[in-house]
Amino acid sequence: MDRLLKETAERVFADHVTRAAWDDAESGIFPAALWAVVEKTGLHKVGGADSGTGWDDLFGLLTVAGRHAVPLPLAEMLLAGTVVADANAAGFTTIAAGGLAPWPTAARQVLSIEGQVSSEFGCAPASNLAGEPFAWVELLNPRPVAVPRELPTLLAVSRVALMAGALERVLEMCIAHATEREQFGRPIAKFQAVQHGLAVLAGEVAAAGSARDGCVAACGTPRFVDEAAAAKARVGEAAGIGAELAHQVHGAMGFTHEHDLHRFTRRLWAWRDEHGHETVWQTRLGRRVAAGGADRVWDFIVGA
């Protein structure tokens, strides 16, 4: 990911992703002020045809967004921009997968993964595990657009990037808490059980980052779907383990509304399920391996 782009995204999200923005989003109020800053800085154009950026930048930006638990449908906005030229002009485009889309009530138009787009649609309210608004969408008077066959897989990889970023932040929060929190006259980071939990969490974060890097590097190659399947399965597993360990380190404190930890762990649980839980991708990958036969397993792993 371009260094300047990363630094810009970090500053924008650090300054403008606030508790008020999270609370508004979970109350169904679109964080318009945050979206205005994203528009002003041009971050919503990353990955688009005329942006001078590519997949590494797009998924890198989503990793940064995951680190800050950005309460915008940024993944859908960015991916829609790779399909529809004016997707995020004078508003934004969200994507419906299986009829379900994030923030359609605030969107200018909705793009379906089947290749239809419309600014007219009906909505039936829903939400994800993080409490962010979703809706079941019925497009009215849609027009056809050409969408890449890999769009569902790209949406899955967007969750890989978001989870990898959120896990990085969760680890930082756990280390800070364990260093500052004292029991029996010393920081809890001095206790072996806590050290063990942090070490396991660090391993999961590293595995998630590696899986994300592997599938992003495979974008546009014949290995992409297989790498994405492995990444979604592995990072989904890391999300479950990481969220559990994080709440163990923080104790009951992390579940309170006043603490920020749950903002990340609830999104980890949501992203883990969205666009295919790990069992879905494990099954798909297993069938691919089985179809090649026992003699081809190693070649499949190394991409020979």
Second form
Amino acid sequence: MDRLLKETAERVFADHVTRAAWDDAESGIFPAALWAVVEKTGLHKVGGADSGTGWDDLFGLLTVAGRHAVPLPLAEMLLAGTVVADANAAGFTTIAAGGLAPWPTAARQVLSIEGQVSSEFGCAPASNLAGEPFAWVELLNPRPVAVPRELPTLLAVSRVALMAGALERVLEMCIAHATEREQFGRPIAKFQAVQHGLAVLAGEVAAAGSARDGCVAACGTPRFVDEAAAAKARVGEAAGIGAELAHQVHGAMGFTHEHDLHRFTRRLWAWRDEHGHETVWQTRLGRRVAAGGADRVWDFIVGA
Amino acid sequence: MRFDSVALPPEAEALRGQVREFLAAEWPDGYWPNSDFGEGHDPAFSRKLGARGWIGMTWPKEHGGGARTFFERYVVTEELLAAGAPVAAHWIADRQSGPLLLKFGSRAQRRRFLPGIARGECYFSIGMSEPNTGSDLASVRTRAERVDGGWLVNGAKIWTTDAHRNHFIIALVRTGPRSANRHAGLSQLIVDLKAEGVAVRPIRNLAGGEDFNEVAFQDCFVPDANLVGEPGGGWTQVTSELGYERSGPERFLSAFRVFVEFVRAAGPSPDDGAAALIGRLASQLMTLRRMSISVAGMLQQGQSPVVESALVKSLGNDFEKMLPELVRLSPLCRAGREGEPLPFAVERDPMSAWLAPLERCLRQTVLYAPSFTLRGGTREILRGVIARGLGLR
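Switching conditions: you have the form predicted on its own, so give me the form predicted in complex with the partner chain.
Starting with the chain above, the whole complex follows.
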């Protein structure tokens, strides 16, 4: 990922993803101030045609967004930008998969993964586990648009990138908490049981990062669909294990609304389900492995 | 802690086909594939690998090595393990004794030992654990006392894999007095396993195998020339081996043949349950392999990735243990079905020829699985290393 882009994204999100923005989002109020900064810095154009950026930057930006639990439908915006010209000019485009889209109420238009786009649509509100507004949408007077066959897979990979970023942040929060929080006269980080829990968490975080790198590196190659399946399956597992350990380390404080941990863990629980949970992608991947036969299992693993 | 995204370079990938051709031509008659690196001690096979230049690959040519990259070595080792080739004879010498001598050994030691190791003729055992020293390595009691021209060694090493058929052991011994610094006063000595004063006693494991041993030293004379590095440098040297020891594909491929046979049993169009299990195992394996290749990249850059290696081994060992446990419960496995008279874990001969391939390697793996999270650093030790890397201790 481009270094300047990464630094810009880190700074923008660190400064502008506030508790108020999170709370607004959960109340169905679009965080307009945050969106305005994203627009101003041009982050919403990353990965789009003529932006001079590619898949590595797009998914890199989503990983940074995951690190900050950005309460915008950034994944849908950016992926829509790779499909529809001017998707995010004067408003943004969200994507409906299975009829369900994040933030259609704030969007200028909705793109469906079946290849239709419209700025007129009916909405039936819903929300994900993180409280982010979703809605079932019905496109009115849609026009057809060519969407790549891999769009559903790209949406799954967007969740992989978001989860990998959120897991990094959750590990940092756990280390900070365990070294500050004292019980029995010493920081809880000094207890072996706590250390081992955090070591397991660190393993899951590192595995998530590697799986993410694997499918991002495979973008645009014939290997992409297999790497993406492996990553969504593996990172989904890491999200569940990681969130569980993080809450155990944080104790009751981490179970409160006041503590920020849930901004990340609730998103992890949402993202591991969105666009196919672990079993969905495991089954898909397993069928591909099995089709090659037992004597080609290793070929499949190494991509030979 | 960082695992950079690393792709194997073309010269490394090019070796894959060569290794496969070699295996097709040189597979030992009747050898049943086993992906556990400790399985299959076959000097003839090791010599053939040596002749191909696939032992000591990363060492300089002047020492019989191939001056190749860690990525090239990575591809050769993963292909050998995945195929289940008999690699135990040379494995330890290639993986860590040789690199240790290259880094800390004298010029004379490198000339004496490395070419033989690279030819696949000279095999080493690890001399770390003792009857009263397991994970707490700094507590070793085997002593080496200064005598004219060398050292007199007394004590014992244990869990010494293949000491009964290897040539040398690199023993971590106490050469200085015990002091407040527990890591001081330790040294590494190369001991000839056939020397006078060395007694090797086999220890039968729970699977009925006799791979590991107790090695006792009684007034065993070791010449000065066999001291590795500096006297008192043992701790630094021994911990520097760990980056090599812990990150390789042998830390997550031990149970791989069970996966292969499970895919065979599932057939080309498995049901959803079997497909999901195959996919879960594949997703874990693909990720572990990426991490392991990333560590090979760190080794290639001359780094000493001790924490990253511990993390790969810890995750990899958990995978090796999880794999047979999940496969075992699949409806495709015969063992444990109602009306099946032989629960496989109590069968005396785990390699019984009458078993279907899946049951056969599953039995073997279930019996050996306890060792996966013990050898080369227990799960508990590894988690401690990772916790230190996180700044928690």
